[in-house]
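Just one chain follows, in the form predicted alone, and it is written as structure tokens.
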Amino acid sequence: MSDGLPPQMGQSLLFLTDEQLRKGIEAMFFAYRGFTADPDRILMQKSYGRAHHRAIHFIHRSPGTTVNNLLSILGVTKQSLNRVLRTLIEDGLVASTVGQRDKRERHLHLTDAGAALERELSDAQRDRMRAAYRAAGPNAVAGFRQVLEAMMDEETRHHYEAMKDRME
């Protein structure tokens, strides 16, 4: 097999029992809890939540993104996003500018303070991911990413691929 697993082990992965799948689901729940724990502590000090973190992350990844694009990426309601953005703008973490071509568009950028918070949040998550990847090894890293990508629905994958293209 090309994935580095012995053929018999690779075949057995195609026939997972419900119990093995349940363990995988539970592992994801607990891993997500660990993955968000460090940023949650930082956000709590500022009275922010995970929605603020996601907005900051994707504004950082795509400076100048529009509010509508961010809505599409995050998959939240306009009301929910507006509440988050209003707070981030009032607190001086995000700047909103009127579009040059379309005056109805609002383009979002992190301010210096927003970039500093994004870096603090991302550093905490990168440290945790780096440690986990090192412990699991390179084959597990590639396999983990393949599993995550395979679980994405079509619209989510579209946004992910667009972000991935910017990284490469």
The other form holds:
Number of protein chains: 2
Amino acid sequence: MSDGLPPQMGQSLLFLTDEQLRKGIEAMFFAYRGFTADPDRILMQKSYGRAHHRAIHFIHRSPGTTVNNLLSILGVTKQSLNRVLRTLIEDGLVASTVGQRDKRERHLHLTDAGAALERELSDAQRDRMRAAYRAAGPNAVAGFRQVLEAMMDEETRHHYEAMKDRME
Amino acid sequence: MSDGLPPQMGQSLLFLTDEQLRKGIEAMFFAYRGFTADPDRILMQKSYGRAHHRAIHFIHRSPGTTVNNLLSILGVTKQSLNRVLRTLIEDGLVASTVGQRDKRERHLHLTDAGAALERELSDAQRDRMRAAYRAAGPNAVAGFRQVLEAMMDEETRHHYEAMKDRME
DNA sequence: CTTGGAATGTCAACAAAGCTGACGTATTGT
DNA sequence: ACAATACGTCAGCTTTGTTGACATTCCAAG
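What I would like now is the form predicted in complex with the DNA, since the data block earlier showed the form predicted alone; can you produce it?
Everything in the complex follows now, all chains and molecules, and the chain you saw is the first one.
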């Protein structure tokens, strides 16, 4: 794309005023609250938190993933993840099985109960996302994704893109 | 730009597959981490957290705002906000003045030191936002904002739009 | 005018979930 | 044999959310 110094600066630089950027920042803040609001309500009833949701989401996305892998995706410490994972295993939502190839590893799967909760949570979150997508239209959705991808850290983007093309 | 969308599907409704929605959900999660990463680094050095950043941001945006008003924007309890506000006042970054009309109210302003920190934080955050905007282009930015606005709660959107048209 | 209730803000105590550091155990690979 | 890896756990700290109790101030009904 452009390097930010095109000959006609009028259109391309004007939209990058501090006010425009501030609006973008606030839009991220407010939208993220809406984004998490629906799952949060469900989780509160079950005495879980966002950390549980994240663990469930990524175990669902990558069944059989190891603790270490989950750690690097979530970007938290193992102590922090372990607390969450322990309650999920105790409650029978997540199954931890010793690795075949490497017996030090634990492979994580959702149980039926875990998959049920995952569906309940992601249904709620997808409903809002779907409504927002429909309201904004396909063109806006493409732009939405482009800006979000550009906003990620390098390393983070790798985790994101790893599963990007899983659909056929 | 391989967004996983078959070309002829772009304008239809079929683009709302669960996979597409899941990618949008993960994009929000990963992008929000990038979005807060730079300010977080600055805040950590000064022993502040994200809550301090939010308070400083919205006091800067609406000088003279009351505690109650800030409360409804941030969506937290007053006790939680108060803790953050107290340290900011003690450290001389925020000034709290008793209201003229109603002496129960406290009007909040940034001091010079507070404005300096605000600028440092928002410069860092704007740099990333600006880079993402430039990489994605003006068209994508419009879509980005449209989707985010559609994702907000009704009540939240009111706070957002209250300051939307401050620019000309 | 008084007085009781609503509104605003503060203090105290507690919980969720992140962090660091240290340590133990099983397993792998050199 | 031994160092490194993967995982779990204990202890303790921080940030930031919560509820409950309380002081101050305003306003309106009696």
